[in-house]
Amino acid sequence: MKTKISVIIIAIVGISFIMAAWPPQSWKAPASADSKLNPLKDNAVATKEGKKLYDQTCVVCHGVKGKGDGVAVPGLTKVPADHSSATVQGQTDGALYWKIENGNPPMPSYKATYLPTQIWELVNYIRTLAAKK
């Protein structure tokens, strides 16, 4: 008897978690962002230096592919973004350095942790975590 009541109450608990981060929530950039232009676009030195940075802060949340399943999704409120995904690489670069500078909790903002140009080689390693056709 106790562990049928301890596997129904390890399903609610799995359950209520699940829910909590489904929908997932729209997290829109201001319409103001989308005019910023990257000063560093198809920079493949920026690139490369974005993916060191991507390496020490993004992948714990995001995953290594960008998939938004790293290994700290489980005590996470939200569900981080797939970077891989249409949805993302339909932003364009202001909306992505935008969010990368504010963040969206638990996402945190990078706005005194990086400066603008490491945001911007950022945007330019997502760029290429694209879902391949």
The other form holds:
Amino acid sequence: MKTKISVIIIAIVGISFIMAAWPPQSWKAPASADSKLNPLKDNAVATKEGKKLYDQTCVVCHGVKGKGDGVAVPGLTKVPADHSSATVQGQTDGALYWKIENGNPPMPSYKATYLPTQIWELVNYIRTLAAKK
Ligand code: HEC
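Can you switch from the form predicted alone and show the form predicted in complex with heme C instead?
Zooming out: every chain and molecule, the one shown earlier first.
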């Protein structure tokens, strides 16, 4: 009898925790990130460098075409965003820069790994992954 009651209590507490976190928060860059302008916009050499970095580091999770289907995905707690999607492409360069810089687990933070120039190169490359209409 006692165990039954504790199971019910645990269930109620658990459900309320889930409800409190619902709907799941989508990851947003702060509005201030939007005003940061991409110094390498339309720079084809930078975009090429970005592809190299992306292939080395991001493809494991984001997939070759950025679809969020990398080989590491089954081991992640969250499916990576599809970089070709309107949701990602609709964000400003500054917002994408901010997300790469800061991360949001399991998305790593690359602040300590890449120079600002390299992060802009990655942003340029992500632009080339936009779904073709
Ligand atoms: C360990 C796996 C992993 C690696 C490696 C990784 N990412 Fe991610 N990335 C994720 C996940 C998971 C998300 C979704 C995070 C979320 O929505 O909270 C994400 C989200 C993002 C987003 C935000 C998209 C959106 O929803 O707005 C960008 C931009 C991004 N990653 C870029 C990169 C770049 C560039 C690299 C390489 C330098 C990289 N990621 C490497 C897992 C990864």
